[in-house]
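What follows is a single chain, given as C-alpha cells, in the form predicted alone.
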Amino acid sequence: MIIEDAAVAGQERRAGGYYLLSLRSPKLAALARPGQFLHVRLPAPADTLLRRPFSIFQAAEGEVRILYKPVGRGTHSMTALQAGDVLSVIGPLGNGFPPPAPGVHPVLVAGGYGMAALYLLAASAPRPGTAFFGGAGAADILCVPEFEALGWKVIIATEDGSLGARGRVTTPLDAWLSASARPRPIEFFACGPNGMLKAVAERAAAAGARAWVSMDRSMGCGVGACLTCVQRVRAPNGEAVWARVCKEGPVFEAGSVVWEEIE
C-alpha cells in the first residue's frame, strides 16, 4: 500500500454515462491485483472529509485505471478532471481474488461496475473462461470489447431486453449451468449487488463449486481502523465473526460469508 499524488493521465466518456479516469503511477500499477481497489480524495469542490473507494479496472505501462459513473456530488466533481490534475490515492488495497485453480474452467459472474472490478482476473488467468454480464438495460452493460480481445466468452442478459437475454444475470447462467455440455469442472469469480453475489453462492454451492464474490460496503476509512463495512463471515470453526470489507475483503470465499443477515 502506498499513498500517492497521482497525476491524470486522461478522461474518457464511456457508453451509460460512465467514465474512464487514467492516472499515471507505475508504483500502484506494479502492485494492483486483482479485485483491489483505490482509495481516492475527491477534487475540490466536492472535496470531502472521506475519500472514495473505486475498484481497480486496469493497470498496465505505468497507468492504473478506474470506471466510474456520476451519480453523486462527489463523483460529477471528477467529470471535470483533465490530463495534469493530480489526486490523492492510497492503494493498491483489499483483500482480491485468488486465481483460478489449476484445471478449472472460470466462470465470471458481474453486474454493472462489477465487471471493471473483475478485468484484472480475466487478465491474468491462465485460460479464458466464460463470462456472464447482466444489467438494468444495454447501457449498463460495460466492458465487453475488452473481455473479449483477451478471448473469453461473453453472455450478456438485461432486465429489459434491450440486450442479450431478457432477464437477470442468472438467466442465462442457469441456462448455461445446466447444459450437458459445459465444461467442468468450474469456479465462480463474481461482483456485483449484494442479490447477485448470493445468487451465485447458491449456484456454485449446488453445483459442488468454489466461488469467490466481492463484497459491496460503505468505507470509510478504506484501511480497517473504522469498522463501518463491517461483514458476517464464518471462521474456520463455524463460529461467526465479523470482517472488515476494505482488509479482510473485499473479497470473500463465497461459502464462509453468513448470507442470512444480507437482504
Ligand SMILES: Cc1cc2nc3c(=O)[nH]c(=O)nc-3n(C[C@H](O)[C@H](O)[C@H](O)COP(=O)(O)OP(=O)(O)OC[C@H]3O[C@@H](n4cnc5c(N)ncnc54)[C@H](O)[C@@H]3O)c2cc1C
Contents of the next structure:
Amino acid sequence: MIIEDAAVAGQERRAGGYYLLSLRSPKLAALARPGQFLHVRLPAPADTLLRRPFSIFQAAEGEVRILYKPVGRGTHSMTALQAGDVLSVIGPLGNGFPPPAPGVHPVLVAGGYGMAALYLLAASAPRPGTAFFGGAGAADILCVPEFEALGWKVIIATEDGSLGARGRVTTPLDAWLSASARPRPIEFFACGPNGMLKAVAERAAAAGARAWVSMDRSMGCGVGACLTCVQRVRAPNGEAVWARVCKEGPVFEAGSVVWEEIE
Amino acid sequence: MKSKTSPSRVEPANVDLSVRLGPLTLRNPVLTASGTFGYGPEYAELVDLEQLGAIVVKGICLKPTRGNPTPRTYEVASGLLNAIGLQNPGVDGFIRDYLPFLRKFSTPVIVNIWGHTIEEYAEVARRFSGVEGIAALEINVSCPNIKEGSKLFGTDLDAFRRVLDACRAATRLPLIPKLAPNVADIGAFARAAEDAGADAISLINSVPGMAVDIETRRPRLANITGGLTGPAIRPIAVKLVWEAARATRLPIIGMGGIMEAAHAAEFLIVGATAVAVGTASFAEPRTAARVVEGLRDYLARHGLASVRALIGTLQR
Ligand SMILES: Cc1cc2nc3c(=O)[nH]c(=O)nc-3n(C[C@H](O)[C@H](O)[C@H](O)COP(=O)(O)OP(=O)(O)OC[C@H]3O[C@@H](n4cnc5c(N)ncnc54)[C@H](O)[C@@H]3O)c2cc1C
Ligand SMILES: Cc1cc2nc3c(=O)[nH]c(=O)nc-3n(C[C@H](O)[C@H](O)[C@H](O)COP(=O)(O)O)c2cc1C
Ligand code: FES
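Form predicted alone done, so how does the form predicted in complex with the ligand look?
In what comes next, the whole complex appears, and the chain from above leads the way.
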C-alpha cells in the first residue's frame, strides 16, 4: 500500500458511458494484483470529502488504468480530468483474487465494472477459461475484445436481448453448467451486483466448486480504520463476524459470506 | 493588533512544538481523533506514527461490541454523517491484538473509553490502569451513536459528574473527558471536569445529525441518526473551545473539521493546547503530519519560538 500523487496519462470515453482513466505510476503498476482497488482523491472543486474506490482494470508499462462510470458527484467531477492533471491515489488496496488453482478451468461472471475488475485475473490465469458477462443492454457489455485477445471465451447475456442471450447472465451460465461436455473441475471468480454474486455462490455450491466474489460496499477510509464498509462473514468456527470489505475483502470466498444479511 | 509577520523571524526548525496535557508531555500538539485512525496499524504503511503528538484509538468498552448495521456513514456537503455504533474488540481484545504493535512506537497512546453504565466506565478505566503503553484515557461521554443511555452522560451534568467521579476513583491514569457539542452551557461541563479531577478535556465530539433519501424516503443511515463531522462543524467547534477555555484552566484538545494547519492554529488561538485531526485523515491520511509541519512554519513566520506562545491569544 502506498500513497502517491499520480499524473493522469490520459482519459478516453468508452462504450456504455464509461471512462478509461490512465494514471502514470510505475510503483502502483508493479504492486497491483488481480482484484485489488485504488482509493482516489477527487479533483478539487467538488465539495466531496471522501475518496472513491475503483478496481484496477489494467496495470502495465508504468500505468494503472481504471474503467469507471459517472454515477454521482464524485465520478462526474472525474470526467473533466486531462493528461497532466494530478490525482492523489492510495493503493493497491484490499485482498484480491487468489490465482486460479492449477488444472482447474476458471469461470468468470461479471456485471457492470466487474468486467474491468476481472481483467487482471484473466490476464494472469495459467490458462484461459470462460467468461460470462451480463448487463441491461449491449452498451453495458465492456472489455470483450480485451478478454478475447487473451484467448478467453466470452459468453454474453443482455436483459433486452440486444447482444448475446436474452435475460440475466445466469441464463447462459446455467445452460453451460448443465452441458455434459463442459470442462471440469471449475472455479468461479465473480464481480458485479450483489444479486449476481449470490446467484454465483448458489451455482458454485451446487456444482461443488469454489467461488470467489468481489463485493462492492460504499467506503470511507479504504484502509480498515473507519468500519464503514463492513460485511457479515462466517469465521472458520462458523460464527458470523464483521469483515472489512476494504481490508479482508473486497474478494471473499463465496461460502463464507452471510448472504441473508445483505440488503 | 499585532503585525502579520513579526520582525524577529524564527527558523522553523527551532520552533518548540511541545505541549503539556496535565502530567503528559507531547512532542507536538497534533493528535489523531478517536475513531478516525483505527487502532494504529491501519495507517502505519502510509503515515509515520512517530510524527504524531499522540495516537487516540477508537472507543473501547468492556466486551467486544458489534456496532450498528450498514449503511454506517453518509457523505454530505463538506462533512460526514456516521453511526458506526462503537464496534470494538473490547478491553482484552485491544490489549491482545493492538497494544503490542502500538508499544513499538514512542508516540503516546491515549485510549478512548466508554461504557453502557457508570460501573462499566469505571471497570474499563480500572482494567487499563497499570497496563504498559497507555498514556491516558479519553472518556467518551458524548457519542450520539450509543443507545443504551450513554447520551445522557454527555448532556446531563449530573450523570457526567458521576461518570468522572467513578473513573477518577478507578485509576490514576490521566483522564480526558470528551465533551458533547449539543449542550446549553459548555462551560459548566468544563468546570465539572476540572472539579472531578480530570487532567484535560477534549471537544468536540460529532454533532447529532440526519439525512434522508427522498426517492425511497428512507434514512441514509441504518441507525436513522448519526453524528456530523468534518469541515462543516469547524465553526461550531471553534466557538465551543473558545467558551470552554474561558471556563476552565484545564488544557483543551480542540477538534472538529481540521483539514490543514491554519485550522489547527484557529483552535490554538481560541485556547486549545492541542488539536486532533479526525475525518480529514480519511481524505488525506497524512493530514496530521502536515498540520505539524504547517504549524511550525506558521509559528516561525509570526516570530513565535514556541507553540505555547500562541495558545489563547485571541485579539479583540
Ligand atoms: C472495491 C470497489 C471497487 C469499485 N470499482 C469500480 C470500478 O472499477 N468502476 C466503477 O465505475 N465503479 C467502481 N466502484 C463503485 C464506485 O466507487 C462508485 O460508483 C463511486 O464511489 C460513486 O461516487 P460518486 O461520488 O460519483 O457517487 P455518490 O454521489 O457518492 O453516489 C451516487 C450514486 O451512486 C451510488 N453509489 C455510491 N457509491 C457506490 C458504490 N460503492 N457502489 C454502488 N453504488 C454506489 C449512491 O448510492 C448514489 O445513488 C467500486 C466500488 C468498490 C467498493
Ligand atoms: C467514523 C468516525 C468514528 C468515530 N468514533 C469515535 C469514537 O469511537 N469515540 C469518540 O470519542 N469519538 C469518535 N468520533 C468523533 C471524532 O473523534 C471527532 O470528535 C469528530 O470526528 C470531530 O472531528 P473531525 O471533524 O476532525 O472529524 C468518530 C468520528 C468518526 C468520523
Ligand atoms: S472503508 Fe474504512 S474500514 Fe473499510
